[in-house]
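First, one chain by itself in structure tokens, the form predicted alone.
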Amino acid sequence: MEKFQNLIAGEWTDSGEFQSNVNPSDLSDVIGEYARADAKAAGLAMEAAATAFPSWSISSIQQRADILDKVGTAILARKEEFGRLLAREEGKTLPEAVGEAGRAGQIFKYFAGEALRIHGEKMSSVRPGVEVEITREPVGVVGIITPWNFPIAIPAWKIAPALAFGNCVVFKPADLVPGCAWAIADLLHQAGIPKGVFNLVMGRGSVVGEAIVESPRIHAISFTGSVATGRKIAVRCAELGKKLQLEMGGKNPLVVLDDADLTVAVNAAVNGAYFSTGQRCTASSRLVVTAGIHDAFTEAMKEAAAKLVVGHALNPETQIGPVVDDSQLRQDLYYTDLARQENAEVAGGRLLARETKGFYLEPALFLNTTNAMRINREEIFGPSASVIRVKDYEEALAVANDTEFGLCAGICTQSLKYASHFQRHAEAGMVMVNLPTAGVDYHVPFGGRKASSYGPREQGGYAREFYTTVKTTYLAP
């Protein structure tokens, strides 16, 4: 069985520890074993990562923008081979992980572009003759934590902006996903990137990620997981004086008005609330439908997730892949249990058998709910989504609001009136009409509001404001 090290001041690296990467659409498929890194790996990484970068930091933006731009080239080349990877990694349909791959690589182009695009502003001073140049430097080591369910295209889209302004990074994947994190770490050490500028420490959450958190090295850190652990960390960020981005839950409305176009609604509902199984803080798992249409959205729904074909995810007729791992496949089914103790009616749900012996799970619509319920209140991240049924739109809108999370919001209408005035009073980060909660694109800002996201946005332009700092400087003959 091939091994796979860490990669730690250019050089790749094991701490003696090692873990097998297991295809959850077949337990039998063993992908590789990867290291684990131990306390003391992560210190020399950051180690290196301070060691380098006094010099990254003032390096020539065109070798950074060449760098990252080799990168997005070879994903490209090669989306594919790692789509395949991701598939039998994580559990999503060949077709989703080639296009999460795809994404990567236009991530890393985009942001080789951005490399260039590093400018500042010129000032007059109220005072006569003084000059203020204001400018951006980066921010310094940054710590990057990402998770399961986007396993090359989250840490492309902390990766790629991190190294274009000028830091330095140790990468911590989560611990079920290593090898799409390997995969960049192998790329970015073909292209060049210099010794301790760019490091990857895979291994547990709890030696490597509080190592990283902890470090008086690292100077701002970029977490992609859960409520729980990501409001743990902005405590102690805030304790150290640490520069913090978290990305984190989602319980998303797609709210479907009277007048909706029926096709257009349960296609925006389908995709959101199953594709990648679920398993997207995105995912819409409130659906929030006016009485009018909601008996035939309801049927409707019913009908289209029963014929969703749930199979290994390199099988060409899957369109839903496994759960990723016996741990989130027994939430999802103690929610579905909960769902019936909250005496909702419950369509699917159930444990499948395939071929292989995996995760597969049946998804689950859970009908005649209230938004009081536990099941709506608190993230699934599993197949399975809750329709809540509303007199109006003013009731939709705020059942769509009443909950702690803000990251996406969706409303199906042919209504000008209601999608404007939805997409001023969604209080969430993103708003889509008629159209699925998931699915974003690369160059624009990514994120959310309350208990989904803090910090400033990922993606895009706006990705400068996390990962440098401003400078204001006066200048006098």
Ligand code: NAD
Second form
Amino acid sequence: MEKFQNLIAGEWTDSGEFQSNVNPSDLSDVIGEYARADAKAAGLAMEAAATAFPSWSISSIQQRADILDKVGTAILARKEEFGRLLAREEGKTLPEAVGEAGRAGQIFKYFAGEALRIHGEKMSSVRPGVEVEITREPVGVVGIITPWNFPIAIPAWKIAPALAFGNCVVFKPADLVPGCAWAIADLLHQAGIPKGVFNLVMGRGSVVGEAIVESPRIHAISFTGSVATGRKIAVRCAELGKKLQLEMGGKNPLVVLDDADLTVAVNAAVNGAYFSTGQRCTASSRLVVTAGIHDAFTEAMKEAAAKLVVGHALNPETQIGPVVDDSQLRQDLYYTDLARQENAEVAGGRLLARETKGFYLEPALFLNTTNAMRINREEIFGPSASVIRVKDYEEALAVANDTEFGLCAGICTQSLKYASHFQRHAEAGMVMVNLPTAGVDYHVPFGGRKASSYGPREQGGYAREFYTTVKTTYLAP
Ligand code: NAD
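Form predicted alone already given; the form predicted in complex with ligand NAD follows:
Below is the whole assembly, all chains and molecules, this chain first.
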């Protein structure tokens, strides 16, 4: 079995322990053995990054742009191969996985350009004979901690801007998906990233993740994952005075109004709720439907969900891949049971057997639910969605906003009046009109409000807010 090591101070290293990377579509398929770092190895990575920072922070923007562009070009050229790896380790269908790999390539190329566009401002002073310059500098050594559900895109949208703006990186991917993380490290290494500027430290959250959060060598942390872990990290970062960016859970509403195009609404709901096995922070888990279209929408949804083909992620007919692992599967089944206990009607949601042993689950639709039920308040993160019936637009908006989360909110309507009102009044970082709540561009800001996010936005031009710090200089020439 092939062994994959961590990249620390420019060297491939391991600290003795390895973990198997297992395919959730076929538990007999082991992708490889991936190094599992201890706190000491994590410490060496942080030391290497701190040592590399003084020269990388003033490196030529052309050097940074060239390295990022090389990585982007390589990912795009090999997106089928990386997509296959992603589908094998995470369980997204092959087209979804190849799409995600392509997006990661575009992100690296976008930030290659951003490295060249770092600029400041020159302003007049209120004092005669004084000039003011506002410039941006890198933050320092950035700890990047990522979840399992977008194993190549999320690391890309954190690592690429960090390096573009002159920061050094210590990257800890989720334990379940070390393959894509290792592939990115390999590409950066091959592209000539200087020793210590980028370090890959695969290992447990409670060991490597905590070491990164606690280390005085780390100046900023960009984290995507669950609310529970994010909040824990936030407390420590506040105590330690570290810059922090958190992207966490969602309970995203998709409002369907009486005047919606039924086909558009059902397509948006099926895609948003079930594609990528519902394992997206932007998934449409609450379908908030007005009375006039409720019955037609529910019937069409049940029919469409029942037709979805669940199977091995690499099988060309598959539309919904497996759940990522046993623990997520148990969580999904727990919430389906809870839906019944809360007196919802449950369509689908059964365990499925396929040719290979894997975590196969039928998409579930919870009907006759209210927004007060726990199934509509807590993030499930599986292939399930609830229908919440409401009287009219006003009630739909109130229900959509009645949640602790605020990542994405969608509306299906043909009325400009309601679409515009919803755009302004939805308490979310992203709004979708006649589109699924999931599925975003790579060149514009991504992030949410309330319990979903904390700190500056990720992606697009807005990424510089987190990965740079501002300096104001007063000059008396
Ligand atoms: P998780 O919180 O369990 O883990 C995320 C990362 O944190 C992993 O790398 C993990 O090893 C690490 N970690 C765990 N404990 C840690 C600790 N004590 N200190 C430091 N690091 C630690 O999340 P997950 O299960 O991997 O991902 C699913 C979650 O991610 C869902 O809640 C989902 O909504 C969220 N998510 C959010 C977005 C977004 O942009 N808002 C995108 C994707 C996923």
